[in-house]
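One chain comes next, on its own, written as structure tokens: the form predicted on its own.
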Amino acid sequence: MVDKIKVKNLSCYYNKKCVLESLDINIEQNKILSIMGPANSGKTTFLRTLNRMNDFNVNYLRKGEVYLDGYSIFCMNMENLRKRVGMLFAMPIPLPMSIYENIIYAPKCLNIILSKSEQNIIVEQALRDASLWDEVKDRLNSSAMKISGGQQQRLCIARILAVNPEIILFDEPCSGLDPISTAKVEESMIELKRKYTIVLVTNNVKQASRVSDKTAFFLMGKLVEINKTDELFVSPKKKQTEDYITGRFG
């Protein structure tokens, strides 16, 4: 398999305190990598490093490298990196405008498209890829604030897809959703890996087992274990991993 991202000897610090230590991970193209672990394991810090969101924190320090298609992300233009690496947060944050304008907002800002017909194509395709088109196609001009929480989260996925990224980072995307909405977001992720590489941070062990191709277990800023998901859940090599996935952790 082709590695889309290679993380080499990555260590991250906040206020000189190490929160990620000597991390080495390869993330395969068109696969879903789930990252699980208890609170304060460094999961979100790792995710935010992949699109350099941590760079704006004056108390943050990084050592090591992250390569995207063989090139260091720390040498890339920030705007270009953000086009290639989109991120979805735990709580949906729709813009206070119509569903249509939510999708087309970023392409307009980036001057990606010009004509109305091009806008229409991008809106429909993004909503289809986020498994939302059939639910909202008749109310595209309605406020995005009026649809359900689960629909808003898929709208935020569609908003990312509108700029045609290569990688999507999901930071606990279902933490505030009911089981039915969670299932729809998970179905969207599984479909999306046909076109995109996905990194998912989740506190839901069952979610990691359902959607991911590989799973990594973080603990206290260290990578304890990473393996194909079915192998890791059936026969983990580390006792700490086994204790976590069976609910005996701590």
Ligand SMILES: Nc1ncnc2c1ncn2[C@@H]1O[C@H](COP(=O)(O)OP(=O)(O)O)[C@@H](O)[C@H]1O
Given for the second form:
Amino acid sequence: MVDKIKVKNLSCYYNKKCVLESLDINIEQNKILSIMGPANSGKTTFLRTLNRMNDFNVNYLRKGEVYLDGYSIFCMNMENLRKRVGMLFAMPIPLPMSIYENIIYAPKCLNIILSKSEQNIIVEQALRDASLWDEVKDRLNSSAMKISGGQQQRLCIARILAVNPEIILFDEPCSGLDPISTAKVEESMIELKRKYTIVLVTNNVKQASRVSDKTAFFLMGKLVEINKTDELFVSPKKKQTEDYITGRFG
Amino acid sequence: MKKNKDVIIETAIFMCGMLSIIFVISIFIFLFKEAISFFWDYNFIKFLIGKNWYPNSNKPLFGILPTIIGSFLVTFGACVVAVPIAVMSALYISEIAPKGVRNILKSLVELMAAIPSVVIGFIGIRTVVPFVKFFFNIPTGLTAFTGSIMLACMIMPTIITISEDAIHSVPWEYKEGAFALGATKWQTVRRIVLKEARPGIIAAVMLGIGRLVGETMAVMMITGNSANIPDSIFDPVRTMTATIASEMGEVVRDSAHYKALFAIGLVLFVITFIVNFIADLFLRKK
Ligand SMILES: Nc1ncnc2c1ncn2[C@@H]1O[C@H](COP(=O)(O)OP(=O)(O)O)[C@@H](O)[C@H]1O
Ligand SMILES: [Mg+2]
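Could you present the same protein in the form predicted in complex with this ligand, rather than the form predicted on its own shown above?
Okay, now the whole complex, with that chain kicking things off.
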């Protein structure tokens, strides 16, 4: 097992208030790690730390280290890091342009000069990997705002794939979706782990058990337990974990 | 009781709305009436493309081409100066400046918008006019170029304020989405923020142009007010508005000259109307 990301003694603060406390987690390559936990337990903060999206927030402070392939992410160029570590938000937010442009936006933005045919290949490949190709291949030039929520979310996945990241962070990607769309997004996630390392934050216990290899349970800024998904759900070691997965709180 | 009040307020608002429409239409009719009686005696095409404006000679000529070119030159020059600076200022204010600086800048810009154009003219005469004369070594500093610079100062606040609004209203989520894909700040500004804010920025520029075309005092004071076709932007020019303003006081009522000035007014009205209409189209598109 190769550890893609190593988190060492990470603590995060907003306005000096601690929201994540001395966290140690290893994230294995080509696996899905899900993070579950009730609202406000610091899951989003954790993800946003991994690709440094929180660097924009002046109230945010961090201690500890995160290593990607052995190198500290806080010493890396921020844009390069984000190309390697893509992030998908809870609300699908397509950019206000066509489906095609949404996907080609990032490669173009990153000043990779591409011929039209190369662009077509990237767009098709990204949409196929996100299991969206068949649904939109006839209307690539229509506005991305007009497709359904589930399709938008998969479009956002495709958009990330077009930059060819190594890790994809999903922040409650299905919280606004109906069960059928959810199933489709989960399906594409399982497809994706062959090529990518995935961290999935979810407030849906069943989703964690369905798709992930490893599961971590966060509670009030602390990592309560992390284990192989089958083991954690069958025989949780901590009382709090058991209460949470059996639905006694949260 | 409440119902009555609602009805009264609604009617009042409706009346105000109707009033403004009636005003615009009456202005148009008024201008049109005077102008049309001018065109009975004087060929419209000759009026528009005539090179000479000799309203007081024995055989008067009413060609407004020099003043159309004058208006165009000054307006165009002012845009070239004002638009890039204004858009970049707007970007700085809404995207880069720290919060304290932003608030100060915003109020300063709004204050700038309140400077009357006569005062701009004064400042121009004392500063830019001698500077241009000296720097380019030309006989007079009262040129289209000078006018452009001063007018640019005049419309910049308008463009900055409206573009800033447009830029500021681009949702943070779009920017975050771009950042998450590894875009730099500049790439995000260029590819997302400017693209999204473009209709608003264009509308801001069009409103600025509308104001430029109609501007009178400052241009009269600093463009030299000479009704000849200029060879370059460093020649004195006269604009349509300046023609009306400087001659209306001396003209004999109901003479051909008097009506000719109204005809210029009509041309101006049509131009500003078109410009504002285009601005509106862009704002609507948003
Ligand atoms: N931008 C922010 N500024 C201040 N506090 C925040 C911010 N984002 C989150 N928090 C606080 O940090 C804690 C953890 O939030 P979050 O990471 O969003 O949890 P989760 O995603 O598990 O719901 C919460 O108490 C929340 O109020
Ligand atoms: Mg969250």
